[in-house]
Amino acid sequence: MSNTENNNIKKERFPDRGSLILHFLKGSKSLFIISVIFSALTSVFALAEPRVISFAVDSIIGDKEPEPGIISGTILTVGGGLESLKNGLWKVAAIIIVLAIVRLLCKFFFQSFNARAEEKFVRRMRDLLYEHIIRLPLSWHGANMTGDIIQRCTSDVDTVRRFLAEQLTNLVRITVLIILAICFMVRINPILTVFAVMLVPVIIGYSTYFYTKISDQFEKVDTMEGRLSAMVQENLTGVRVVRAFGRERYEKDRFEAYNEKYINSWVKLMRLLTQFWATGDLSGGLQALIIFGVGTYMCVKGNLTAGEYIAFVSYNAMMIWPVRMLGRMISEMGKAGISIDRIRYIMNSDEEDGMRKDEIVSADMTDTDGEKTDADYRKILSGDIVFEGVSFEYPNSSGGSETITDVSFTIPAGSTIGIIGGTGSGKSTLMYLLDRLFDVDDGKGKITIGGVDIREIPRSVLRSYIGIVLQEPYLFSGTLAENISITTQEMVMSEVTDAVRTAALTETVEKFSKGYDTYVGERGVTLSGGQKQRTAIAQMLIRKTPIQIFDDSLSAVDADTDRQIRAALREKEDGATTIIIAHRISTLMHADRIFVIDEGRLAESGTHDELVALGGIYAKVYDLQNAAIEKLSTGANGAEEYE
């Protein structure tokens, strides 16, 4: 497990591989006992027809005297003794072929249990994982690559239910095969027996010995294919980067030097497996050849019948092949407890907390258990938004700068904010902290909206009560009406309709061949950057939150459908309460007040005519955006002059 993944774990809700796999089982565990019963019966009826066969040789076919027991009291009652054996051999066949359907049957019905168990345990485990991946918290995420969760979702998941499904419920067949295949060739002839299971030790040895470095290698091979996924992904998700800039011979390059590299990993794997494999066969070839020769020297000496030597020989080969599957299946049990591995450090990752209380929202709630009401976070979250002293680092920074530092302000209730600063002063850091995207640490400050902490308000309820456009949109793949109201209960045209109308959004879905219905494609491919912040925008205004962050997002729009945006978000005139994060002046301008961050730091806050005539650095960008405005105007002009 690497350094990042033990980092991550903080307290293991799965403390070994054993307590992960029951919490997956349950709802499927009775359907696996069931199959493992009929996987057992099916051992005990395929043990059955050797004996059955060697007493036709040598008591019905032969002269040699019944020896009591089960199997041959079974057959001289069902058949009517020994003389009506002798002279209706058809008698033997048919028990023969009742065992061998009864077999069948049995054989049936332990696959069908094992394949609903199978599928059913598959399914909490891809439900469970993905439940919880989604309440991890951002920072897990940063440092996680996405191909890697996604890998450990798919191929680890499908090793650990191959492992359970077609290998460890086989184990109380293997394992009643084993004993009672021995416990038969004991009875048969003990001294034969001892030749059979000297070998048996040497197989288990050798299967222990290459589990330790199967499961290595294959730990190797495991991480390296999340990383071949990660970078399959990323190129994928950044294709049109790729080709902006023309790397794909680069990428091409790049992905086939480490192909070459997990290939390798792959044969060297194959190689320790074809090792193992052929071992094996050996072992097994060598051990029916002694038992061959050997019980063919006792038969001649007569110390040993025809039945009981072909039956002898039935089940040495019913016993040593489970055997090396035993063997196998502790390779098999390195692969897959790599794979439990990876998955219980998903599992055993912290949540957010707070993330599981997204029923208390609900628009019929009652506070008959001593919870808020919907009514009560609405009030609490409509109200004055106040930073105290807030510094901030993030957990994976490596400088060990604060990104934040000692930052206090209020935002009136009902307000419009305005936030301006440079690239990487903290501008976006501020509404992740809002939005508890991000906490704030104990000693480090605190934030409150309401007169409430926001850390004593569930997440799940924050979230609820705050809508946030970020500085980098993303859109789902599905039709444009579906992205926009993706965030509603049901989808409401009037409501979209008035959501695409604040967002100066219309005339460009009426331009589309199929309006509302256009497929926006994976990331919102089929757009503009412009069309997705502007859908975006429509997205977080359809849900109606008392609190509306706008990040950045009207970067990629022009000033004039710039200044129609905020033209209608002042019409609304909802009450809610407006931040917008902006580079550019004409954007923040008419905000109720405006903060200046720099280095983390508020360096400066007021209207705009105050900050203009106070003259620091909001002044100075303010007269650098005009100054390159009149310089484009004046080339504009000249430009028509001249033609």
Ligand SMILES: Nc1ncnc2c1ncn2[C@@H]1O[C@H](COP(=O)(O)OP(=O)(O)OP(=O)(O)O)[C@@H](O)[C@H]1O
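Residue numbers count along the first chain shown, from 1. Since the model is a prediction, treat every value here as computed from it, not as a measurement. What changes on going to the form predicted in complex with the ligand:
Under a division of the chain into two rigid parts between the two forms, the C-alpha atoms of Lys220 and Trp140 are best fitted by different superpositions and thus lie in separate parts.
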Contents of the next structure:
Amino acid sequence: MSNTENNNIKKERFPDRGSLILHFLKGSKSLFIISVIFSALTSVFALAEPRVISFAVDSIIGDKEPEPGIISGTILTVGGGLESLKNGLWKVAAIIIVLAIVRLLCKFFFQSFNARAEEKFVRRMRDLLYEHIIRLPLSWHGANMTGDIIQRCTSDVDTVRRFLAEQLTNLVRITVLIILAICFMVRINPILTVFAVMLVPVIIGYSTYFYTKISDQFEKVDTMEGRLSAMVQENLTGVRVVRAFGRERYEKDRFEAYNEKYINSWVKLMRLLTQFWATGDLSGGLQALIIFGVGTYMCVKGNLTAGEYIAFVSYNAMMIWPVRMLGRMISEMGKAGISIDRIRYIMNSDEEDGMRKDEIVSADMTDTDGEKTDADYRKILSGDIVFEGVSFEYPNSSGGSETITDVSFTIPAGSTIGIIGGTGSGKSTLMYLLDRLFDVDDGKGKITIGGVDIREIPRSVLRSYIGIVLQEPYLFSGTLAENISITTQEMVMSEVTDAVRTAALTETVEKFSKGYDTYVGERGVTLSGGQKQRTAIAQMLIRKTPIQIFDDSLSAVDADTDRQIRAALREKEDGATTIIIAHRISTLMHADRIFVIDEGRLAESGTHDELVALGGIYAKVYDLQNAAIEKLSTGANGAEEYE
Ligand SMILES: Nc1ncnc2c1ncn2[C@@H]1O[C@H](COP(=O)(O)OP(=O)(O)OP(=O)(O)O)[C@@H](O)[C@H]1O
Ligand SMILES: [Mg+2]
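Given the form predicted on its own, state the structure of the form predicted in complex with the ligand.
So here's everything in the complex, that chain up top.
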């Protein structure tokens, strides 16, 4: 991406609907074009049939002099002249059968090309959307509702698919059909054609009107359906909360109320559709009646032959349905426009930079000329971590207050650092900044590792060297071993068992009958909070990164396991710079240095002993936790209190 423009106007990647559709159409465009051609040919062959019949009635059965034309000329050539045809009417029947077969073949090719095009198009659209969405920054995900994103990826994608694969091809076919039918009709009888097309604008007009109304109602029903399924999804995901708080009845009533609204909207939609079809049938019938009336009159008067009459009535019948469809298509295309815009919004949102491979190759490192190799980066990221006057405010924070204010500290390479602070004080936020999940704005300080500003290190590189155990671990559906090795290229069992040992999870795994193949996540064994935390620790350890962060990762394990894990971590001696965030002083008291964060500021720092001697926040917390431990360890007295 070149950044040569100096103006501030941000150029959208897809400035209009067409550019986005063309982007998605790569690889399927020619298939679509071929399918449209076959679809148009279907119309052409369908229209030829009545012409053959009228020729047979007038010139073969009757005595009318054959008029020059492509169709009559072809019949005469194929049939071996008028005389031969008069003696063998079966030849006309054969021509009609051949026409029908050719039409069916065209239809077959249309459908198979169309299906292939459609499948390619949808796959590309979904792949590109998904690929883009997972690269969008966390702040974007924070600002957009998951349910809405899913709706855009499913039902909006489907609307666009229908627009291209069904409506657009149909539109071409129908337009060809209507135009050709009118041409044929004019050739037969211009005056009767005027009667036939008289009602066409009316039918298109009211179809468009009705379908706009129907579309609006459809959208309402759609939204309601979305809300209804969101409700079901929430209740199923939070089924434990629903049970634990005895909210079944409340949830059931809420669901029933919504469901009723949904049904009412649906009934309204059906009523509109019924009105539409009834009016449509009426106008179609009216038009046919006019043609019958006027046509018969003309026939009797001798202005129209019997064959022409039959052909005319066929053309009229062929035309009515497409004309009605046209109105529907016009309004449905409007709906597709909305869906395309909704998808365009996602595709126009900026991805996190430094996440794509091609970008990383040309990553712009300001203070070097050559490109950095993997080894260079490892060296940099094995250096000291320095926060210099860092302030930060979340992009969607409403109060305009800073979460982090002027924080400066140094974490020497290879040391172990403890971070403690009240809940909501900004500990996790500091780690998010270090991992570039959020970026420090210009002029709000900087974070360097090994002397390099982390904003100059591509995100994917940075993250591949920082291991972080998130405060709220998430397990994917899969086996335990798969979950632990999810971040590695391939699963090496010895590495998995190593990581599991350090995370003090071996005993737990041995207790499962299927061991490492135990299925966890959705539809699997439910791990306890502590087991989940330890799985997440193993997941991080297996990556062997030079920086390792434990964000409150030992909170759900007992003090004994906590000690066991810390001892195992120390034993590893891999020289990793380790950051341990905890609320329990015992978890981090042995750290080389401890930072106390209070309301986004660095309040105190020092070793455990220094901080206790300081008599500040840390000392107070230590005293409180010590008192609680003493109370517990006095055993009998403590137990008496509960009796
Ligand atoms: N993605 C976010 N968007 C907006 N505000 C956020 C976001 N994440 C956290 N915050 C806010 O930032 C503040 C600091 O949150 P943070 O998670 O860093 O606290 P913490 O010190 O880790 O707390 P705890 O000990 O409870 O984990 C909180 O007030 C929180 O509401
Ligand atoms: Mg936190």
